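The chain below stands alone and is given as structure tokens, in the form predicted on its own.
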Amino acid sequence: MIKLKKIQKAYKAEDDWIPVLKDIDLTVEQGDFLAIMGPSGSGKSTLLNLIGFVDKAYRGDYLLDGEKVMSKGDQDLSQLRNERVGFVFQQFNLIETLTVAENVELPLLYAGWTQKETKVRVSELLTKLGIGDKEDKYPKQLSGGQQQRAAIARAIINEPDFILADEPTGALDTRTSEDIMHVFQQLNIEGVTIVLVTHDPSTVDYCNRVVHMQDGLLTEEVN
């Protein structure tokens, strides 16, 4: 599905170079549940970048599907963003303005889908993941994990084929935490390939894969 072969990236300060991912080789299957662990500054939430297509100023290749991901031009990437992965942030990125509801349909609306056609399965999507009842609210009304659930449906609305999470139980306490962690179990039993970014050990228990970062370089844990 993704697979990474010597990915190189660095950033210009000053009159220096500072590399921050080092010959980089990674693959993820269809299915994996993979944790990326490493401290703050290893380049763990730039090469979630890169995976999902933010970024494409790198050396290497990238290849999904076996396609090299770098031939394809800047409206080809948009549309391999909106219809292929789905996004869950630390802080959520919900739009304040917006009820719980008008978010999660944001995807569809992109894709071209009119809201009388959202409706259903934004609400049938809501149900599923225990926030039913707050599809009228908006995200200041509810709690940390209620926003992190109606941002994980927003990730899943329009089936992408993976979920890239970076940190998504960072601004939430243990429980809640757990709660989410048995979302994405949940997501991953059904067929949902998912990268997590984290730096907390009790998250990677819900995966199926591990690799370490360090200063750019990357190592995967043998089980």
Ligand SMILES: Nc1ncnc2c1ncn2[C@@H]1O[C@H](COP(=O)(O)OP(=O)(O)OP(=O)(O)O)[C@@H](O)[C@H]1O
The other form holds:
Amino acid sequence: MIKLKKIQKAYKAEDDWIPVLKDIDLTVEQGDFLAIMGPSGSGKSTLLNLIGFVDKAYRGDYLLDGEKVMSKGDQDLSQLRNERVGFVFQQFNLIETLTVAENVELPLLYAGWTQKETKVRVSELLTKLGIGDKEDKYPKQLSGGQQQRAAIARAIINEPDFILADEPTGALDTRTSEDIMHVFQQLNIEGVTIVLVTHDPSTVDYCNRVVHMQDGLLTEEVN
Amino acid sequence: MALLKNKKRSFLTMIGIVIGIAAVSTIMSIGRGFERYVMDALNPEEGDLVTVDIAFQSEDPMWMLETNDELFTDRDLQSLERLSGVAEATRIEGNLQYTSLDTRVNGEERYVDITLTEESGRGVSVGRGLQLSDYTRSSRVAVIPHTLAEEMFLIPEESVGKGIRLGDELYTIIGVYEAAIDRTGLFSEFMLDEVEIPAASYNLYHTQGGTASEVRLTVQRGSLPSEVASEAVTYLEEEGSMRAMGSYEHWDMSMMTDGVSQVLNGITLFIASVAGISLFIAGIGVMNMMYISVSERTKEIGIRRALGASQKSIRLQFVLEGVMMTSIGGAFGYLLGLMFSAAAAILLPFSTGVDMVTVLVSLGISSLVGLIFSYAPANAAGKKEIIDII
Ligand SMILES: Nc1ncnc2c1ncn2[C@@H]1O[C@H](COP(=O)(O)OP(=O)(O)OP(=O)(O)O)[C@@H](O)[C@H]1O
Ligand SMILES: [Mg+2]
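Having looked at the form predicted on its own, could you now put up the form predicted in complex with the ligand?
Below is the whole assembly, all chains and molecules, this chain first.
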């Protein structure tokens, strides 16, 4: 589904360019639960943004279902983000001024749904994720684990092909982390492809593939 | 809505809009109230059609008295009828009260002043005075002053029954009156020795039906009489057949509304500049607030972009927020304006009220201000790079 060929990326710092990704080759298949591990600053988040159609400034080829992504314009990339990807972040990134339900329905609204149409679907999903009673609460009124469940609900409401999760358990305690990983596991069983950036070795147990990032290079662990 | 989350800031930004729109709707309410009032007073919806009279005034009064030319030709009348707002144009006989005609006194040609009477004339010392029947029959009879009778016939009493030529017509003298005696002699020059004849006789024998000096325009419903009249005067000054001989004039019956209208124009100009300035400043305020809002909500923008919002939809979101804020301000401004104009109406001779045009203009202007001044910040919001944001 996702094929990266010789991806290079560098950030400009003062006068010279600092390479962050050097010749990354990666293939992600439908149904994969892939863990990306590696030290801080090795370029994991950079890679994830690139896969998520957020970053356009790179060299090499990114093929999605065999089609080059780089050549697309803002409208097309926005549509790809909306339909194909779900993002989950370490800091949840819920919009503070919106209720949980309003946060979760956003991808549907950008997909052209009306506010009325989203209601049932949002309620069902929140109930499934165990926060059905928090619909009208604001993010601040929820615990970290509950906020991350809301963020996951928002990531999967539009039934994406893959989820990109950047240290989703990084801000949670061990017990809550396990709960969240169970949610991901369940989604993966239902057929959602997941790419997970993590520092926590215990979360790797849920994954079927692990890659290591080191100085902008990727090596896959064979088990 | 983010603007509801920051009520104090939004409120402060809206004050300018509120004042500006209040000014706009005040002017409009008063203006439209005045328009209705003028229209109603000068050309009511019911009853007879209103008429206006336009007079021709020659630079040379003597020429005017002597000429037999039509002062308003048929062509003039037809052209006037073609002007918008004119239903009909007809000549009217000048209802003169004074004129002068030539006569011969002891072989000497001279002009005498004539008083034209419509009913009974003044008291006399000899013979009888003019009566209503003389007027209705257009009799060629005259009452002459004592001094003239003395000059012509030496003994005034003998003048009754004799003739006097006025213009080309012979009149029968039926009475002689004693002019008010000026004992001091100081005012003798001002003492008028007027010959008195029935107005109807003058009109019949001396005007030959062709020297009507006024034209009467019937005004169509829905047109302002004063506007129709001044349009007609302008036309005549340029095209009228007598334009070379004198000027056309119209006495506006609505002088008092002119006064009100002048004061209103002053007020309107003042309020309009208040409105313009405060709307502009308010617009800058809106722009400033939107820029602040955009930079405060950088993260929200990034999140929305990650969820699939395009640059366009982010831009739309911020423009709509700006428009929403200014139109709420506009709505309050309209209500405030309604109060102002109601207060002003107490001092004015007409009433003001809710009307749809003012409502639409108020909301239209306020949303336009929002649209114009939030476009640049909204565009900047759309252009933000997502990676820098998340
Ligand atoms: N917008 C940016 N501009 C310049 N340099 C950047 C930018 N984003 C990241 N970098 C640099 O790129 C390198 C990789 O960053 P990245 O965030 O991908 O690391 P990471 O592997 O996700 O680290 P962590 O585990 O701490 O999240 C770092 O050295 C970082 O300083
Ligand atoms: Mg990172």
